[in-house]
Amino acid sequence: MALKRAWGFLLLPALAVLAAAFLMPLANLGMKSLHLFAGPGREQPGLTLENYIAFLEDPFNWGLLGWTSLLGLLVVGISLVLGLPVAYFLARTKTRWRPVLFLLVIAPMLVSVVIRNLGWIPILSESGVVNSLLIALGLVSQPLKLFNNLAGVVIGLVHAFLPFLILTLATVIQRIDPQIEEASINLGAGPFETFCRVVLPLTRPGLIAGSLIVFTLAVSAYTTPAVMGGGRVLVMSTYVQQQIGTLLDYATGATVAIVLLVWGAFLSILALRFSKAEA
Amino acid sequence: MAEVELRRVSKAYGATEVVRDLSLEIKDGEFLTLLGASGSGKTTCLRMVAGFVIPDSGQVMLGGRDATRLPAWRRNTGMVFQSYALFPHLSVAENVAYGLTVRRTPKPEIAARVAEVLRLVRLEEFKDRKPAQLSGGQKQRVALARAVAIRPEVLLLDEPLSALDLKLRGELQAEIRRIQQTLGITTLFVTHDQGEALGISDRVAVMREGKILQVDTPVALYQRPASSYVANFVGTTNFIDGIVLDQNGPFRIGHARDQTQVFTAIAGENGPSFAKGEPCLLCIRPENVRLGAMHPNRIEAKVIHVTYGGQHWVADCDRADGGIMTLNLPAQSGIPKPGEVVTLSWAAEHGVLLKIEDRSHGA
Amino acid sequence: MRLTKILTGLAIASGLILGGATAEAQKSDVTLRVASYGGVFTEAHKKFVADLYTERTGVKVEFIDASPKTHLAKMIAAKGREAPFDLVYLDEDVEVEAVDAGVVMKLDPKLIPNLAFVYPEVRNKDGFGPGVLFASIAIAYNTEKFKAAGIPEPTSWADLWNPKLAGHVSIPSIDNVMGRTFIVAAAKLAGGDESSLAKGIDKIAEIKAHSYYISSTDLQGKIESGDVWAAPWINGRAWNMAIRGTPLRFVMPKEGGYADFGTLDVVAGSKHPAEAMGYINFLLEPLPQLALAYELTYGPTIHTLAPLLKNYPDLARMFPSSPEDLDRLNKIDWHKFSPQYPKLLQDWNRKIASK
């Protein structure tokens, strides 16, 4: 106990920081929700909750909401389906140039967002890479479009985040033992079969978290919708940056930004209930 | 249940030879263990049965058809791991079942299945645990359960007991025993024990460097080594340099220091043939060595210590030539006092005469 | 490039014989910050005024980079206390929401002499800050992809509904200058007019664009990629993209193009008035002017250089270099536009950027 206690007061500085950085911005959020937006960068003096009220009675915000909510999906299902794979790759592997492989996941993550974002365009374009493949292998005749709409900031995306779910899966999978996969195969599962039956459970924990992490990052994402989105994907965030950046509306802003995070925090909460009655 | 057999198989991992050319049967309902230290390639050739390791070149036999390129998830063989490999979100029964949930069994078969293998291992009364709520050596059971519940051509055990206690060693031991006496399964089994090798099987292979030594009954492998590495990594063993004076009839030996000192032998199974002169090992086991002239074969010695061994005592002495013998004393008997020279004897069919084939006598 | 090494040899000099003169000045201990767009606009401000100005009075210059709406919310967040900034760059509609917040201060006509060369209709009527650089926004088409497609080069702002473009015209965001802009174009298109702006909504909705750009940089990486084949856009950044070789013409419609001008004002609360407004005096003389032109392609906002830019067509033709440019360009009135900016805004967020 009196060692719990030391370990207490060592994490004060750390809860301090915290509290700081993370709570005192977001108590600030939270009263400009509470006021009513009075011109550019100013609110009225009393506390409402109008600005909720009129978010709420507004279907087209429950439509930014649920818009923005797909597109959270969306990037987390796909990523799903492309980092499974390459985590249980790189946890498997046994070649030397996993270092190399891991460097190569998270290269993503060393590049800014607005580069990133700027690479993509001759690969994605009209007359890009990827549309003059498909036309050359006559897959499509005419050009997709894949930039400058959901499906650009869904790539985009997807691009961005998918480092994180691999490198959250790998290390669930790397400990996993292996002869357990064997046991699997010996038993007569393929090793599909063994991937869906023993791999996929056993990752579970894993998957909720990493699901979780690229779902949170993907809604709050700003600048990969903004650019990759063409003007035409409008989410919860690039609504707040809207309100905020160009009418200087911070009480509109702050009430979007709080019933995002809301939003956010009941699915989290709402996931781990899941994972927790299921393991 | 079938045959297992292993055809002129070799395994190399880049330039580690781990399996060389190394043929191996095992007879339908028979128990063979591998037995060999670690390196000697023998959890290799099980996972060649397995299938999870594929020959460089030869073929695996699996109930007389070839089985060498057969994936492993198809080749119906049941294996037990050393680290247990239970799925821990399953429960014991959804252990048990796996295999034939996998194989689309009919729902009231698993159950009438699961509930027949529980029994047999004796823990029906746990099937609803997870493996998390189990000892080391229920963990095993419900291994081995799992993989004889599939009725396996094969039942594949690779150190299963290496993980737990000497006591519990011995029980399930025992268990595993009567388990495959009972469903009459072709069992492969590989261990490094010797004392597990010989309590278990029906024919036990000694492997070295990726080959078999010798392939025998635990009886057969400990009274007539073929080498003197299978002779020392079987049991102890003493060893007398010696000289081939007659191969004619009994061998008659030569101690290698003084040609004056003669013993009589037989050769080890499947005895190979020495010529006039050559250079040869005998080899005595220690409870086969009696104190006084009572053989033929007689040696003088000084004894070091003596040390109590429950069934009998144990006596090392030195003797002239430099080496040392090893003998066993009934635990009625006197024994010599340390210092003591005595005179030690052993019957001509106890020496068994073997090549020189390297002066590192294994483990 | 010959210009640019006469430019910089000519503001080396007076620097130095200005300086000189003015010995005394320049141990004044005074840093004024001013809040600017960032890139190559800061770079020629500070190598073509900044460090004259320096040279000239002593007075130390510093630049923070950030979008005109970006500074504007933070003279608003510390209005009261401590001014965040001493001057501050902004577009013309950003000026007048700056104005109605208070955040700017009313110039003094006798510390800015220069003002009395400011085109009458630049210079702002309630005494803030002039427009200091004069660009004008119109139409920028590739004249290949035209060329390939049949389409003839634009001569309306109609144009751009040409059924033909479908898919290869960008169009600026709501969220900056150009955007608002052509929300007014587009609404004058449709019969209407600043007062009547949801006109123009309606009428952007109806183009089949490719995309709505956030800035000039994301509308370049649009053309370059081929995909996007015209825009309305500002004369700069245009001039600049075919100027490096891409077959991109500039071209004003027959309805006109629209003024643009970027204003400098002086903060409210600023500890330095009377130097900052030496700036905007320093930066209004020929010199700088005539650089900024060159190097920003942004024109004069002083009718003094007029006959001289008549001399060099080739620079005069890529920016509003004359009285008779600036008659020809619309202009807006933003006071009308301002108050309905957020309303503007829903519309734009429901009828184009969520579809």
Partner chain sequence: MRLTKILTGLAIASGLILGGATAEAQKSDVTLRVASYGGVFTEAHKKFVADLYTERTGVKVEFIDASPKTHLAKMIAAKGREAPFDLVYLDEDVEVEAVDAGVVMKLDPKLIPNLAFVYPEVRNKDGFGPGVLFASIAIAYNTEKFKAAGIPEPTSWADLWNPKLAGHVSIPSIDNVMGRTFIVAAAKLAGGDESSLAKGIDKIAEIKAHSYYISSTDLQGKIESGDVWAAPWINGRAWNMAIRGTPLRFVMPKEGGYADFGTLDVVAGSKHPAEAMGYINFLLEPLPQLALAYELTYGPTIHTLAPLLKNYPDLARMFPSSPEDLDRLNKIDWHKFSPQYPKLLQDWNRKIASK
Contents of the next structure:
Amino acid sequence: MALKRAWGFLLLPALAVLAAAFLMPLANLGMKSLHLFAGPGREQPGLTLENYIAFLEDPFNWGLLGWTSLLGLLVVGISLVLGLPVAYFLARTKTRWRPVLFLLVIAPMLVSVVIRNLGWIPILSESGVVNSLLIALGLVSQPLKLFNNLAGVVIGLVHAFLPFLILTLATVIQRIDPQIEEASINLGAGPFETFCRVVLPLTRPGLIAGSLIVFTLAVSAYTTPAVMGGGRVLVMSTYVQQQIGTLLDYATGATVAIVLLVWGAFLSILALRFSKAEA
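After the form predicted together with its partner chain, can we look at the form predicted alone?
Next up is only this chain, free of partner chains and other molecules.
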């Protein structure tokens, strides 16, 4: 008992830091969302739910929420297509360069998100590497618009969050006994059928966990849509910035932020319950 109390006291500083870094800002947002806008940087006294009622009654807000969710699902889908083969290879390879390959996967996470996004400019711009190569090969006659639009945002988000999915899937695949796959092949199944009917079902926990991580990060990301979208792609996070940073409407911005938080949590809980029901 004394040991448990000692560990409890040792955890108090860390819990205090977590509360200050996460709970207090959320509580502040929640309180501001319960006040009405009274002019730039000002709020009316008294608590009310009118901001949430106004949000639910405005079709624009529902469209923006749906569009942000679709963007998150698109990023998850592309990440799964790209990440599954890489994760499987990293989990099964025996090469001595395996640590280096893992380092290459997590390398984007070691660079500032702003620097990563700026690094795409000479690659995706109209005079960048991709368009220059496509034109030189005769595949296109005019430069493709791959920056300052939705395509740029999707590329930036996939680049930023793909490592989370790969690492999650690789960890789960490593726990699958390779003899199970060998038994499937010995029973007549081909490599592709074995992957689809044996490996994928066993990696479902990793698929769900990794997809939830990528989805929640994608729908809440601000820097990448702002930089890679060039101000032309409006999602919930950039809308919050407009309300708070430009219009100084803290009440509306806080309301949208809380709705996005609740929506992401709701979808995560729904996905987890669905996965348990299917198990």
